[in-house]
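Below sits a lone chain in C-alpha cells, taken as the form predicted alone.
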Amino acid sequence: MKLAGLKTAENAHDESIWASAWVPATDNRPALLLTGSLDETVRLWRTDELSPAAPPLGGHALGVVSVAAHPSGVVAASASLDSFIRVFDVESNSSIATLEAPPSEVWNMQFEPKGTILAVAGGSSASVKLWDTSSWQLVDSLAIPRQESSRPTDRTGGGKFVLSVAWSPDGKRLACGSMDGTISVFDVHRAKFLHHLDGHFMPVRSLVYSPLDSRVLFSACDDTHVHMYDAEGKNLVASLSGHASWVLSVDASPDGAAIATGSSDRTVRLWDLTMRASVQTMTSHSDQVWSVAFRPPGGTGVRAGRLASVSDDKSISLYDYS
C-alpha cells in the first residue's frame, strides 16, 4: 500500500483549517470534500481537482472546527466556536436547522452510519449529544461517568473536557475521547456507559473505527502514540509510534487495511495494519495537520482511493491511496 501525493490547494482558505469530511457521492454528482477554516467558512471542493465546487459558505461567526456529511450526501454540518451547529442542503447551501449549544460544548461530530443521528462531543459539559436528523431536536445526552483514578494529576475525576467521537460501523457504539486521555464507550441503543479504555494520559484529538470490524478502535493523541483497542475486550491491542509530535486526526482506510494519521510535527502517515507500523510519511504541510480523511467508496467511474488533509498552512493535500 502507499500515497502518492496527487495535488496541493495552497491558501484553500483565509485562516487554518481545521476540519475535512468526504460528502459521499450521489446519483447526481460525485463525492466532494468538505472543509472548515478559522476564516468562519465551510468549503466544498471537487475530488480530483481541487477546485471548488461551490461558493465559499458562511454562517458562522467563528471559526468552524468539525464538519460532517451525512451518509446520504445530501446533507453535510458545521460546527463552529460561536457554539452553533449548522445544517445545510449540499446541492444549494441553503439551512436545513441551526443548532445551538452553551459555549464551549460543541466540537467534533459524526452521523450515525444510517444517518439518523448526529453525535457531537460535548465539550466542558463532559458528554455527547445527540440530535435526531428528522426532527433536529437533541434526543439524548451520554453522560460520562466519573473513573476512579490513583493519578495524582487527576484532582476532578469527573471534569473531562469531550473533544471527539467515532460511531462503530454497525451503529451500535459510541466512542468518545476526553482531554484527560480517557476513551468512554457507549451502547447506543440503550443510552448506556459500558467502560472507559485506557492507554493514553493526554487529549484524545481523533477516533475513528475499522470499517470491517466494530470491536476495532483507533485513537489519536497528544502523547504522540496512535492506539489500536479492542473495545469490546477493553484491551490496548496496539501503540503505534512515529510522529514527533501530537497526533491530531486519524482515518481508516475504507478497505480496513491502513489508517492515515496527521500531527503537529506538519506530517501525513501511512500505517499498514497488519504490520502495525508507519510505511510512509507525508511531507506536503508547512504547518501542523489537523484533520486526514479517506474519500468512501461509491460513485461512478470511480476506481482509485484518495486521502485528504488539510492544515494550519491554510492548504489542502490530496493523494492517491493504493
Given for the second form:
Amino acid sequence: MKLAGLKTAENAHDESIWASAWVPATDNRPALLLTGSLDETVRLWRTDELSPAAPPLGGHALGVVSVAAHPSGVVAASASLDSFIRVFDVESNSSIATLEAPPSEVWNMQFEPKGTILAVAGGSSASVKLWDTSSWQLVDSLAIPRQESSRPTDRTGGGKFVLSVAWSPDGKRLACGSMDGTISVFDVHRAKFLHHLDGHFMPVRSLVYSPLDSRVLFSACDDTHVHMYDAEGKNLVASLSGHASWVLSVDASPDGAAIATGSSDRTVRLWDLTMRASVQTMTSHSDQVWSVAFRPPGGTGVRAGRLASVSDDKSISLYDYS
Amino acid sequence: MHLHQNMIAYAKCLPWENKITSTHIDEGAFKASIIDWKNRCLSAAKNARLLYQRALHLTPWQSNIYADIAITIDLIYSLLEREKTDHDTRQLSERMSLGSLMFEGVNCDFWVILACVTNDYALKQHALIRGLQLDNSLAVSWAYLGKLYMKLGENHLATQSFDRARSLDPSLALPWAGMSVASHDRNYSLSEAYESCLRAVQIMPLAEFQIGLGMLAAVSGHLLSPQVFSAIRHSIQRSPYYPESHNVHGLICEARSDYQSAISAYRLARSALRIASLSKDSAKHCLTDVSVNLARALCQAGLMLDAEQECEALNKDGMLNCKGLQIYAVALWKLGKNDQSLHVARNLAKNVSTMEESSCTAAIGLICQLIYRISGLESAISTILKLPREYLNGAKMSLILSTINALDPNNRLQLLLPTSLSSFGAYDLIVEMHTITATNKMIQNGSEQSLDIHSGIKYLKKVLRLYPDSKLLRNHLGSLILYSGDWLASHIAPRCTVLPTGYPVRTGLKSPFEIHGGAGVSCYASCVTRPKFSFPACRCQPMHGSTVTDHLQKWLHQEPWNHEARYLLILNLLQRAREEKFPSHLCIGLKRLISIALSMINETKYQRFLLLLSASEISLQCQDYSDCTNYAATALELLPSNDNSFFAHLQLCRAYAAQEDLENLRNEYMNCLKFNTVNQIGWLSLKYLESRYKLQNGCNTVDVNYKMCFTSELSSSNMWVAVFGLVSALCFIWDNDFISAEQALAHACSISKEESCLFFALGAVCMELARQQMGLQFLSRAMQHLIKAQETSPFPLPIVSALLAQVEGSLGSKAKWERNLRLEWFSWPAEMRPAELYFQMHILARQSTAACDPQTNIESYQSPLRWVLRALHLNPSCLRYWKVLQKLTD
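Switching conditions: you have the form predicted alone, so give me the form predicted in complex with the partner chain.
Zooming out: every chain and molecule, the one shown earlier first.
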C-alpha cells in the first residue's frame, strides 16, 4: 500500500481551502472533487487533471467550513461559518434548499450511507441535527446528555461544542466528536444516546467509520493522536501517534486497509491498519492540511484509488492510492 | 424541658440585624448595636439557666440537668467573653458537668461535655479519651480530640482523629471543617478543602465554619457561588463581632460587582476590628488588609478621591503594602495626578524584587499600563525593554506585551513575545492573543487614519475555524464585520455571533446584543418574516424565530438600568414602526421609551441626538409638526457644529416640506448644503426633497457631494451607485422625463445585477415609454427586465407579474398573459390583495374555458360575476367595476 503524488493544483482557491469531499460518479460522469474555502466559494474539480468542472459556486458568507456529497452523486451540501447550509444540484448548481441554524450551530456534515438523512454536527447546541433529504425539514436532534461529573457551578453551560460527525456504514449508528474531546455514539433508529468513547481531552475535529466494519471508528484529535475505537464495546483498540501537531482530518480507504490523516504539521500521513503504524508521510503542502478524502469506488472503468488533500496554502493535492 | 432547650437555642440563634444603612458607618453605633444584641442573647441564656436551676431544684436526681446547666453557663461565659484565666467562674461550669458525671459516670456524652466546658487541656484530653473508652465508636469524641490536637499543634494526630471521626459518622460537621483546615499540611488541594468545608457548613451552619468557607472560597475562586453568599450573610447575623465575616462579605460583594455594599462591608469590618480585643500586631495587620480592600472597592466604585484618602492614611502609618501601592497609583492616575501616580509606580517598582511571583507580575503589568497611559507608547516600550527578562514571562504579561507590541508600528517588542501560542495551554488566553494579533494586522496594514478591517476579519475567520466555540472570537469578528461597511454586513454579523442565554458577560469589542441591535437598524429589510407590511427585495435569508426587538427587550428586562439596551431597543422599534407604517400603538410606546431615555443622564451626546431625532420623526409621522420641529431644534442645539447636524437640518427640511412651508424649507436646504455629511443616505433624501420641491439652484451640489462619500468598500459602493440611479430616476419621473429615467435605471441595473427592485422599476418605466408610443423596442425591453426581476427576487414581488402579463398580452401571447396573471394572484398575501386584482381575475375567468380545473386555474374557482362583486366590495368607488357589473347582470 502506498501513495504516489499525481498532481497538485496551486492556488485552486483565492484563500485557504477548508473542506473537501468526493461527489460519487453518476451514470453520465465520473466522480468529482468538491472543495470549500475561506474565499466563500465551493468549487468542483475533475480528476485526474484537477481542472474546474464548473464555475465557482457562491452563496456563502464568512467561509465554507464543510462540504458533503449525497451518495447518489446528484446533490451536495456546503456549510459556512454563518451557519447556513446550502443544498444544491451538482449538475446545474441550482439551489435546492437553504437550511438555517442559529449562529454557531453548524459544523461538519455527512449524508447517511443510503442518502435519506443529512447529519449536521450542531456546534454549540451540543447535539447532532438530522435533516430529511426529501423534504429538507429538520427531523430530529440527537442531544448529548450532560456528563455527571460536570458541576452545577460551571458557568459554561455544558460547554460542549460538537465539531465532527460520522455515520456507520450500515446507517444504524452515528458518532459525534466535541471540542472537549468526548465522542458520543447514538442509535439513530431509536434516536437514543448510547455511550461516550473516552480517551481524548482535546477537540475531536474529524471522525470516520471503517467502511468494512460498523464497529470500528477512527478519530482525529488535537492531541496529535488518531484513535481507533471499538464503538460498540466502548474500547480503545489502538492509538496511532506520529503527527507533530493537531490532526485535523481522517478518512478511511474504500478497501478498509488504510486510513489517511491531514494535520496542522502540514503533512498527510497514510496508516497501515494491520501494522497500526504510519507507512508514508506526504509533505507536498506548505501549510496545515484541513481535509483528506478517499474517492469512493464506482464509476465507469475506474479502478484506481485516489486520495485528495486540501490545505491552508490554497492548494489541492491528488494522490494515487494503491 | 423542651422549652428550656428552646431558650438556649434562641440565645444561640438570635440574629443580629444590620440597621446601619448609611455609607458612613458610625463606630459607636455599630458597637452599641452589637452590645445590644449580645445583651439580648445573654438575657435569653440567663433565663434558660434560671429555668434549668428551677428544674434541678425540683428533680435533683436528673443527671442530664447538671450537664444542661453546664452548657448554659458555658454559653453565658462565652457571651460575656470572660478571660480564660478567670478560674473561679470558669470552674462553675466544670463543676456542674462533674455533677452530672457523679450520677452517671458511664454516660460518654457527659464526658464529652466536660471536655467542652473545661479549659484545662490535660483534663480535656482525659475526658475525651475516657468517653472513647466507654464507647469506642463515639465520633464526637474523636472530632473534639482532633480539634484539641490541632490547637496543640499536633497536626498529624489531629488529621488522624478527624479521619476516624469522619469514617465513624460522616454526618458530623466538625471533622469536615477540621479536614479543610488541615489542608495546609497534607497534599489536600484547595478545592477539596473548599468542598469539605462546604459540606461542614451544609451539615451545621456555624458562623466559624461559614467564615472559613468564605475564606477558602476567596482563595479558590468560588466567591460567586450562591452557597458561599448565603453562608456569609448568615455568619454576619450570627456573629457580627467577627471582623472576618464582614471582610469576606465585602470580597463577595466585590466579586458580584456590587461595590457599594462591598464598601460598607469593609467599613463594618474595620469597626469590628477596632472593637475586637486583638493583640496590637495582629490588629494592625488585619486593619491594613481591610483598608486595602476598602481602597480597592472605592476605586472600583469610581470614588477615586475617597480611595486616595484611604491610601494616604495607610501611607502615613507606613502600612501601604504592594497591593495598596497599586491601588494608590491607579486612584492618582484616575484623578489626573499623573506625576504623583508615576512616583508611586516607581516606589512599587523598587519593591518588585521582594514580592512573590504572582503579585510581581500584577505589579509589573500595572506599571507598564500606567506608563503607557500617562507617558505614551514610546516610554512604555523603552521601560519594558529595560526590564529584566524573567519578569516578562507568564500569560498575563504576554497579553500586555503583545497589546503594546500590536500598537507599535515597528513591532519592537516582537522578540520578547513567546514564539508559539500553544505554550499557553489555556484556550481563552490563546484566543485573546489571536484577537490582539488581528488588531495588530489591522494596524500594520492600515493607513495613518484608518485600520485595515478586512485583514483583521480575514485573520479572525481563520482563527474561528480553529476555535469555533470561542464567544470572544465571534463577538470580535461580528463587531469588525459591522465596522467594515460591507453591504451585507448587517446580515452576516448576527450570523456569527451567539446571543448569550444566561447572564451576559462582556467580551470582545461589542456585546452580542449590541451587534444584533446594531445590525437590526442597519438593514431596511429587517423584518422579512412579516411580508404583511413590506415586500423586501433584500437577498439576505430571513431569520427564523424571535426577532431582534424581542432579544433586545429580553436584554432590557434583564438589565433595566442598561441605557445601551434601551437605546438600541428604541432604534430597532423605530425601524419596526417604519416598516409597519407607524401604527399608533408603537408610536405611543416609542414616545414613552424615548422620554425615559432622555430623562437619563448616562447617554452620550450622540445617542441623545439620535433619540431626539427619533422623537422628531415619530411626531412627524403623527402629524404633530410643532413637536417635530422642536425636537429637531433641540437636537441641533446638542451638536451645533458637528457633521451630524446635517441630519437635524434634513429632519427640519422634511418637517417644513410636510407643512409646505417653502421659505423655511429652502433655508434648511441651504443649511444642509452648508454642513455637509459623509453619509450617502442623507444626500439621497436631500436629492429627493430637492427635486420634489424644486429647490435646485442651478448647480448639482448634491450629486457632487454624494459621489464624494464613496468608500473603498467595493460591494457597498456599487450598491450606492445603483441606489443613486434609482433615486435619480424617481426624480426624473417627477419631471415626466421618462427617457432619462430609463437611462439612469439601466445604468443602475448594469452595476447591480442582483437587485430585483431595480429591474422592476426599469421594466415599469419601459412600459410607460412604450405606452407613450416611443417605439416597440421598449415593450420587448420591458418584458426582458420584468422577467429578470421575477427571477432575481427571493420572494414573489407583487405587481411585477401583473405588468408582465400586460406586456405579454400586448405582444399577443395569451397563454403567457394568463400564466402571469395567475402568478400575480399568488404573489400577494391574502389580506392585502387589491380590488384591481379581483377585477383582473374576472377578466381571466371570462377568458378561460369552463372545463378548467380549479386546482391549477385559480380564476375558475369563482364565476366572473363573483370576482367583480368582490372587487366592488373592496373598492366601491370605482366606476369601471360598476359598468362591468351592469354588463354582466344584463
